[in-house]
Partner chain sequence: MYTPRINWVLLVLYGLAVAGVFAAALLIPTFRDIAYAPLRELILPPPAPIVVSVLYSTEKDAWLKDVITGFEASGAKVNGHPIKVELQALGSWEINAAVMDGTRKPVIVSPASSLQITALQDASITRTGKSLVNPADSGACRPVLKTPLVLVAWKERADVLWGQQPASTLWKNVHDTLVNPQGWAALNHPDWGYVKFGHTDPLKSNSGFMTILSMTYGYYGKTSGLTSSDILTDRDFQKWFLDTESSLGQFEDSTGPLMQKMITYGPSTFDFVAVYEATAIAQADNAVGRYGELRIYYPPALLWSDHPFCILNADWVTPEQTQAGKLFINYLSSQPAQNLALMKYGFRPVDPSVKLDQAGSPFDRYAANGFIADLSHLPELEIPAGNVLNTLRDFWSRNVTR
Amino acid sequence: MKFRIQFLLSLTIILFMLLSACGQLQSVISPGTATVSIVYGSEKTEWLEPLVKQFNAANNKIKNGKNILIKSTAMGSIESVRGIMDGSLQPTVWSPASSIYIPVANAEWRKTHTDDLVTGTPKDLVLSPVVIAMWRPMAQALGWPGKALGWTDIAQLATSSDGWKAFGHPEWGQFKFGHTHPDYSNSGIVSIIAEAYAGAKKQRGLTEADLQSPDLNQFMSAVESSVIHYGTSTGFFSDRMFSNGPSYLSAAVMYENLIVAQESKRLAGTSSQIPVVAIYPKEGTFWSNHPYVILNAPWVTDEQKEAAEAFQAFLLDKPQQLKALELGFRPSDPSVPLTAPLDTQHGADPAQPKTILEVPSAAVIGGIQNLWKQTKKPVDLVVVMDISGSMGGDKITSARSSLMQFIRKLDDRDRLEIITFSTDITTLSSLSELGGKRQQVLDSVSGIFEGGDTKLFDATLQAYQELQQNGDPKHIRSVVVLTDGRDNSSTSSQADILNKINAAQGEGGNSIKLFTIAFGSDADKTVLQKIADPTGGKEYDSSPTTIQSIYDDIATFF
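Isolated chain model, in the form predicted on its own, this chain only:
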């Protein structure tokens, strides 16, 4: 008997040591896993992703003993809710950059469901006010910090023929402003709602009737007239502003934490830019409050809700909130004091914002989006398309169909020109308003076929020069070039294009933007990037399967 007990004890110890050594003990005794998928606004990636790893490594469990596994995906706030609506995304938790879009999400959800997608009042993870980032010397020229600044100052600067000359700085040229596209970005929708409030001279109670005011239309038109281009990502705007400097953008709408991050780099000596400060609009602003929304959706189980609540409690615990503070966010826990880097040395004012605007109804938000489409800055666009012999097969088919979809996204007030090139350069449609010729242009594009050599440089230079000559400087001016190969028949060179671009760069952010698409592995990506980068545009790598998404991304600039 004694021998048997010793044998069983030894066997148990050996089994325990083997399982422990292999890291398998927990998985063997665990009854399963409660998986929580989170789709979140990418603005908090640097804070959230390390915490996901930390939480998963701790083997947290729900009451029935199942391990909790967090799976996180960063995605644009409006892009993510569209995925939830069309069923392509089924997360347990949705954490957009702010609560602004929740009324719209609920209204859309109720079209096919009996209850709301978001119920109750979700808890905020971290906070960051939506601000106007402006270079400190420019803010000082406007009277900051003694004078409160806001949207009315932006509107006045935007419509001033003297620009910065009126404030004693003719060398700064015209005022150049930026915010993201409200159909794709949280900061973009927040921007135009704040504009509408300022134009209506209200801070709450904005109605659909207010949106019919001619004065409001004029006010939003004034603000939008100084926009150099739109975009899909707030981070993209901050990167462009802080890398290209004051000649590219005078000011842009972004989150306070991005300004803190930039100033931290400058103070550490890793950025050579001049100081930038946060302007908290005197008319009021919104919080980027990063709500933690456990979805009221049929695919979310009780186990997942319990697991999601456990992760939420972890994120709201003080150590995690202090990590958010280190990255320039304001902790949602009011007991955590606002200390460095949330201070004036880093461009922030912890005593601001003074006024928080009321989130309008879904109907009013939709009305503001429609008003923005009427008042936004139009684009003068030249599309340059390679139709050489190498574009045969799937390439020309997908290039045609994606370009047609792109054309459908443009507004009637936008002006469009289309140039094709192979051995010859052909203008399918000259630069003119799209509204009256849209179907004609679509018909012309549908009839494109391939053949011949590749006059890439000649066609690009022609498009750039024609837009420079015929484009309206008060419009966003852009050239989109698609090619699948290398130039083999131009009389112009890459240097000719770059010389022309460099000669025009005194216009800074208002200069013509070049977007280049390397369509397949044979395209010279290096050359296309060298052409795009100096203009503030972008080079894309593409294929027949991804070209539509590339055109969709370019459309967000307009």
The other form holds:
Amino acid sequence: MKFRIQFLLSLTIILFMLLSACGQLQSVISPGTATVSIVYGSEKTEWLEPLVKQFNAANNKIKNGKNILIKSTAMGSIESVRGIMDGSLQPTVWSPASSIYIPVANAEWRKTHTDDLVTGTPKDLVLSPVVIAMWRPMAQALGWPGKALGWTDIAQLATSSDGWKAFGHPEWGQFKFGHTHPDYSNSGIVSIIAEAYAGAKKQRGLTEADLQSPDLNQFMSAVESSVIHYGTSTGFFSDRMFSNGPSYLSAAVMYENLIVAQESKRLAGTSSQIPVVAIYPKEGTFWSNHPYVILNAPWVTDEQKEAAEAFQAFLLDKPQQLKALELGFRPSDPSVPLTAPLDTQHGADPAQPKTILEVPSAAVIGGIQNLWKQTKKPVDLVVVMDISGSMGGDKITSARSSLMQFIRKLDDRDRLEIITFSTDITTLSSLSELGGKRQQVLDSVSGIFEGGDTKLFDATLQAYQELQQNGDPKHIRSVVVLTDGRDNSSTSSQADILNKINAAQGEGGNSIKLFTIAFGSDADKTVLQKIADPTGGKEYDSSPTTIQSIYDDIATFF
Amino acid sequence: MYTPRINWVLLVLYGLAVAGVFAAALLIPTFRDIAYAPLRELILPPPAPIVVSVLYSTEKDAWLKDVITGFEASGAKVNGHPIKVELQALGSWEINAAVMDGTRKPVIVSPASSLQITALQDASITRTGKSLVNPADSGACRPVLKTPLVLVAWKERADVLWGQQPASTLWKNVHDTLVNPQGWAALNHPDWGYVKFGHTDPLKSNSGFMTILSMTYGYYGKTSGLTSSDILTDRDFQKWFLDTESSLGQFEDSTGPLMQKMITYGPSTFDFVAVYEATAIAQADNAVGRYGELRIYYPPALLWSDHPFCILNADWVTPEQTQAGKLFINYLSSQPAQNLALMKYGFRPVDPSVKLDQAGSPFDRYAANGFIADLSHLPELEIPAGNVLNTLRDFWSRNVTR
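Structure of the form predicted together with the partner chain, given the form predicted on its own:
Time for the whole complex; same chain goes first.
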């Protein structure tokens, strides 16, 4: 009997202990994860990425106990819309650089859905006005800060044959302007809308009829003629301007926060460039307001919405808003005062802008994009392709198909030349407008096969010289070189190419740009980088699986 | 040991009495309080609270959350049951829609203005023959806070538009400047672009609706007697009204975010906006040191957001909930709650014993920004009949692109 009582007592104690442990066990066994994927405009990378890490590390949970995991991807704002529309991107949250493209996204989404993709009024994360970044001495030469400058001043400078000479600085050469590609980046689309307004001499009420005006067409062509090249994202563009200096670019369209960030670096001694200032266009501009859009899409679950709202609340909380201010953004929280570094010392004027332009309808924005395609600066392009023996198999197949895809994206007004090299150098198609020969060029590329040595330097030099002789300096002139190996049979050397490039440095941002693609691990990346960098082009590492995306990136420059 | 029979009887009776008290306390919460407290808490379950759900407009969200704790701690009870208040925020017009279509069944509704109560009364009588609210019964339906619709503008720009105070022809002047294609250039300020005015979406937010009602009165130059035919048959009015509205950009969903945008985006985006006086007070400090001086301007005739709290005359509201609701409304009208509404949130109390311009009140602190405590010199606009309000809403909804 005594034994039975002891047994029962022990059993009860064990039972209680097990029950108590259940509470602890619950915390050990993970209840799951609510993953929130965010695709965002790259201009806020420096602010957002550390906050994503901080938020994830804090093990925040939604009501049912699941951990919130934020996965973020930076991408051009317009490019990300295209991804969402074609289904290649299915994020929970879309945070483009501005709300300007939301009506267009909704109109596109409505073609296949009954509801809008973006509903209600999304909250702004941070703000920054769209401005023209200009080197301070150049802005002063134009009369800044006493004189208000704007899009019309840019157009006048762009069309003047005297360039900076008309403003007492012949040593600065031609005016060199830049904005990102409107098919990829928010600041690109904003730039061409602002150009259209300035050309139509309006600040609101822009119509499709306005876009038919020959004067507007001429105005946009004039502004675009001074563009040295386009680009995929505003962050990338500002890096280009601030690393290559005033000989490369006189001015570019970007966001105020990028100028403040650059000036902070300069004042801290980590950048040796001359000062840069924000010009707030006198005709009006747009705000980059970084809306936080929880998508009204079938793939977004209620759990993800809840988790996304928690992350939004975190980003809008005061400490995070203060961090945004440190990086040069204007906080969306009105209780955070606009103090340093948002000041004249950092190239900004927090009392600006004085006015904005009205956001046009989706149809008018589409019309402006078409007008830009007609008025943008054409490209003179020489593609140099390695077809040596080592390119066999997957390499030649993917190189062929991706080049064909690239050619399809070029405009009819663009001029194209294709050179292949192995033991010999062959011109498949000489430099001429693509419109009349597109199919013929595609047929030629589809028939390329590999064999022979690698005459990389001779072929590259030949392409560069031909473009110097036959290319139109008013066009964007570029050479794209693809190779999978090292030069082994050229008569010229790497030094010969570099000499040619250095001799053309006086042209600054208007010089011929070399884009080099190291195709596979055997390519000499060091050499390829050395010949790409000084031209303002870019060196890419690639493989048969990534080559298409490389060509896509190069296409954003044109 | 011998125990007399009588003692046994007494013991049994005592036992029955104790059991009876406990049973009564279990069944009737009023008796609970007479039970011995430590034993009561140990043995007797607490009485179920009476839940008073309040569907309210967002402008008073912070104040309500602030006072609700005090109300629940005050120990107010109905038949021994404590009262639990459940808050659900919604746009003022959305409250009406949700109650009418039955998707929400609150005990109390509190939109931003008696405009919605009038419209709800009209809509419910039209549909069911019975009014869901009864403003004539002040115990069950009455205003609790007041704040007028005002214009907030950047002083530099208001000086050019209307000087010290808007004229009696305010809305006609606003229309003329908004539709002028030259914008600010016509007023010698080309660098300010086109003239930019903002109000909220009248279908979602009360301040937006009050703005378009005020504009309509302004067009006719009257302060009462607005009819549906004024809205539906006068082509000149319709063109005037729609030209004004089409010159506005996006309509924000609610008043707080509109005021925030006024401050964060500055005069580049809004020259002036129509918001509540209390909303302007809440953001007054934030505006300092940004884009110049921000000032408040009272329109020539006032419309009040008076935050009525009305117990619904609906089959889902029990008599106990009605009683509890009345206690809650009384608490909101009490001096401490009213004082808090003034001092911390900038609302005008309905309790006349709370002085508006007392030291430290917003009307004292922000007097230099144009806030005026005594508005008795300004006429008030009459709230039109419910069918007129609904006509104006429908007209806006059908003709203005959002």
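Please read these numbers as outputs of a predicted model, since none were measured by experiment. Whichever C-alpha set is largest while still superposing within 1.5 Å between the two forms counts as the rigid core. Residue numbers count along the first chain shown, from 1.
Selected hinge residue, 196, 102, 395, 342 [rigid parts, motion between these two forms]: This hinge corresponds to 342.
Given a two-rigid-part description of the chain, what is the rotation angle of the smaller part between these two forms, in degrees? The computed domain rotation is 9 degrees.
Could you tell me the distance the CA of residue 57 travels between these two forms after a rigid core superposition, in angstrom? C-alpha shift for residue 57: 4.2 Å.
Determine, in Å, the CA shift of residue 90 between these two forms after the rigid core is used for superposition. That residue's C-alpha sits 2.5 Å away in the other form.
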